[in-house]
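Let's start with one chain on its own, the form predicted on its own, as structure tokens.
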Amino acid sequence: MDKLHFDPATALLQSAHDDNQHGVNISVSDSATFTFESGKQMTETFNGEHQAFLYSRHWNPTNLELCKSLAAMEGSEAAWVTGSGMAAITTSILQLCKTGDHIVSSMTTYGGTFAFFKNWLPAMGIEVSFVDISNHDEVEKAIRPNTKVVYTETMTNPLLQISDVPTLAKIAHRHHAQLVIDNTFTPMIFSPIQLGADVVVYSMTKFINGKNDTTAGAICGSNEFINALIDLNNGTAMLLGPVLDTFRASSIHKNLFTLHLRMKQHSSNAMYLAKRFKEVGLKVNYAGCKDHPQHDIMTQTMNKAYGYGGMISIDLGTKEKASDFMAFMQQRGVGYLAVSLGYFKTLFSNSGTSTSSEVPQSIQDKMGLSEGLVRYSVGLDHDIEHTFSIIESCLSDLNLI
């Protein structure tokens, strides 16, 4: 399937195994270690001269099948899975960078990522410059001779900026740097590898799994990169040990094959809410709206069949108003006042005091993050019109409209 006609759902479905020894679902490998036919084969495997399962921290049959499906979905050569999204991010960055290196990162990014870049990497002698990722001149000017990575999220958290992946890839590659993309908010909607990214990371906790019953992460990239990650002697994935449990890998693998349906419904519901929020006079941020600053970029680079995503935000001005409003919505059954996203129920949170709380107030101000911002991960509601009617009553009762 060529890049011009790449469809992640079709590629994923075609990746499903056809090994008659399997059931319709992949088997769970309940083993931490694996046998060898001879001492010679064991030695050759540890020396990289023979391909075999040796220890579940490295590879196991269940995780391998999930990785094959993820790579198919992304159109990457390979993938590897971790116990959390942060494990995917930290493992990838530490494989690409060493003491003395430099990273250019979007200022608007998940709070845990920001804290890792701002507070943890400098202790290792790795510097990070934070930029407005939508200002390509600023990105280019921030790059240094020792820049190894340009890092961003396809749809940034929590301001929902859209990164121009093809342009950023050209900038990064012109300076011999790698473009690393977190695609957690927009699986299937964007295929960053097809747009020029080198490495794509996910928190599979979110949309990919869709159940919020476990934490998990994924790393997609070239065979060379994934093999480097799991090298027995200096691979960060092998030596830091963030491997995903096989039972969870099996569960996520099954959920993966409904992702295309779920993303369409998340997107449809979010678009409906965005339009209705505008009608009642709220300040709305949704990439599917034509007044979104990067609406055209998203339209040009997205896989259009899956919509503009399930993430939306409104600005109520103050954190007190946001807090009261979210409490009302939870009490009346709209969804849950909780962090995370991609769940079948709608989740909402006040980003500045939750998932972006690691970001200093001065940086939040520079980003343009309002203290009254309420971020929605819109659920799979069958009757989204009824859901909006409840939200509207909450807004009305609190005199917010």
Ligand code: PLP
Second form
Amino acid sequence: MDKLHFDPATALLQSAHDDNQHGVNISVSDSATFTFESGKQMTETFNGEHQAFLYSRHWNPTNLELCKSLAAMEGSEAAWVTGSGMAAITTSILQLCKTGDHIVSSMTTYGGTFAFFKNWLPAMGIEVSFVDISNHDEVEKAIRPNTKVVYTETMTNPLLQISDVPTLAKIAHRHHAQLVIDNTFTPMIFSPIQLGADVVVYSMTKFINGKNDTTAGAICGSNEFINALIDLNNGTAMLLGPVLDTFRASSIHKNLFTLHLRMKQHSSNAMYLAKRFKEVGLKVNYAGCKDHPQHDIMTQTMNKAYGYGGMISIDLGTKEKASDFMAFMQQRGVGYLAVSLGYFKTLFSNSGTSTSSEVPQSIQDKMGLSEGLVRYSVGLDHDIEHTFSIIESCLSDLNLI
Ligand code: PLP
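So the form predicted on its own is up there; where is the form predicted in complex with this ligand?
Up next: the whole complex, starting with the chain shown before.
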């Protein structure tokens, strides 16, 4: 597909599977191991001289089909799927960085990623510098001769900052580092590989699967990178073993094909709420609003058909107000007071005390994370005006507007 007109949903649809002559869905491979015709063929497969499935932790037919579809959606050469988003992130990073290496990371990332970078990697002799990813001078200045990775999220969790992927790719490549992008919040909306990223990781637990029935992750990149990950002798995925189960791979594959419709609906509902929240005088953060600091860069780099995404936040000032408000919304049926995102019902949480609680208070203050921040993952509500009227009643009953 022409890079300038890359459309993830069309690319995905064209990725017809070929594992089964008759079934419309991919088959679930129910085998951990696979047979060989001869000892010679087994040896050749282990030596890489013969292509065959040998063991499910490496490859299996179901995961291969899901990976082909994900690679088509991203426009990457290849992909590999994991049992969680954290597995995709940690496996990719440990493949790219060894003791003595250095990473430049956005200061605002998912709390688990932050904790991995801040608390876990230093014990392995890998240092991480945290920067404001929208300040490109700061990013470039933080790069050292041993920097192997520049890491960010296209839309950061929880501040919903937008990363300028083309500019970050240029900076990383100028210094022979790789740009790794977590695109969990914005599948299809952004195609980071098309914008110059080297590796894209996902928590498929979120929008991609969209059902909150499992954790899962994906790594998309070049053939060279994916093959290195599953190298029998020193591939991080092969040796740490975070592979996704085939039953889950098959159910995620089915859900993937409605992702484009879901993303559009999440986005239009979030845009509606953002506008109405502003009208009632709330402090709103939504990338689709013109006053969002990176609205223009998002508009220039996004795939416009899918909207500005389903993630939105409001700031109620204190965590007590946030807590009361979320309890009211849950009682009145707006959605669930729960972490995670990308579900068909609206989910809301107070980021500072939940998904970003791994981030020390001093850094939360530095990155501008208010204690009263309520993060919404806006659902697929059919009547969002009705939803807003319930939210408005919660706000006014608590004297928040
Ligand atoms: N990346 C982002 C942006 C996330 O929000 C999360 C989880 O919330 C993860 C990665 C981790 O994914 P998982 O929970 O599937 O391990």
